[in-house]
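Consider the single chain below, provided in structure tokens and representing the form predicted on its own.
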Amino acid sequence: MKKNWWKIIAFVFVLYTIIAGFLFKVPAQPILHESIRNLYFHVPMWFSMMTILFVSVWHSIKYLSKSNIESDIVASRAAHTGMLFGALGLVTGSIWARYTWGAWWVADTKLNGAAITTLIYTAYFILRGSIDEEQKRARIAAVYNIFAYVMLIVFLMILPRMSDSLHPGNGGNPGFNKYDLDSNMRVVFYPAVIGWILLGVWILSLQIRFEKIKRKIYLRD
């Protein structure tokens, strides 16, 4: 039990973001309306899917410092959950842009530079099944990693706020806390973003631990 409390906090707020989400009271906005409330559930997307990605940077750094075949198993498997959590920020944004903007996808230089980075990692994913032989699969991969990453935060925190852009906080555009992200929302946000972060953490500790299982029992064949 000890050992499993930030799993336990992970379910609870994702449990409380859910239902607070849908049921509490939030600010009426011109044009956003009660769609603000995927304000719970597409930012805390990315943030999730940030903070995976860098633990898989990271450990492709760490790989080639140390070509420990461990932190390459991480960042592998960091690299395909956060990918998980980028899918699903790509979907509940599209669906916010459907009822705020008119349609699925528009061209906004945000949307536009998450499609380019998700097909980046796509390459990464491809790369590392073209390559068989275990240490010079993970060498590469690490050094295209650390490229993907620095793309991502090219196209997602640079790009947008140099040029105009619908997103807030993007391209001169007020961020949520100046002008409707009120205490109501707050009391959900914050855990919320925690508690995806945590389950995007939980996610990962499971992948791991079923990759290096199975790399045992397919060096043990």
Second form
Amino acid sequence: MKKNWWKIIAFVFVLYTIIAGFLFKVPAQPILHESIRNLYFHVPMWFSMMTILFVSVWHSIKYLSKSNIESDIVASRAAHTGMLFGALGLVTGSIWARYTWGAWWVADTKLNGAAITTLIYTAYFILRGSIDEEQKRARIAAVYNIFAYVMLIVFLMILPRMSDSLHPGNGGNPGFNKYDLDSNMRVVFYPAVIGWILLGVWILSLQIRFEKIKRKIYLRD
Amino acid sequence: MKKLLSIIVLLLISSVIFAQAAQPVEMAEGMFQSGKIYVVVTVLSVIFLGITGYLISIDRKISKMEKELEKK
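Can I have the other form now, the form predicted together with the partner chain, not the form predicted on its own?
Okay, now the whole complex, with that chain kicking things off.
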């Protein structure tokens, strides 16, 4: 129980987000109305994805310097879990866009950037799947993973800020800052982000442990 | 005596009925409030509780496997 305290925090924070996210007061905004509450659920998906993919690229770098196969397991499982959150972020964003911007998908720098990022990480898994030899696969995948994370930063953080975008927080759109200043929303939003990141790390830890067991059994037989 | 007793009993019953008619029955009204948003919150909480329970069970299974592997 002692080393599982962060799992309890993850559970409590996300449960708190579900309750407070629906019941606490939110600022009234035109077009958004109650859908502003999506901020508590859609945005933490991306925060979790960024964090978990950072774990992935960190272990890829670690693999390149130490050549420990366990780092490769962590990197590949983290990329996997990160993509789960990325997919959830894309789908929830699409639903939100349908009822605020009027379309499931708009040709927007942020949205297209997110789609391209998903494709780049899909290529990572294809690359892994196409190499049989363990050490070789780990090394090539690690190099590609660094490239993928740099592209992620470019497509999600840099390019949307350089051009106009419908998505809040980019270009000339001050949307996100306005809600961000609202202290009513902060008390839900920050725990939501922490809770979902921790939940993602929990899922990731299960994936890693499972993969390590699988490898041990494989090596023994 | 019998008459008096039945009168008292009937009076008591009528008073009970009267009390019920006068006061509206109040039960867990939070769940029935106009927007019924509490119902959604409860449903989502239950779903999340279920998913967390599932995660915990997977976590335990993996821990068990790890211990078994260490023994061998």
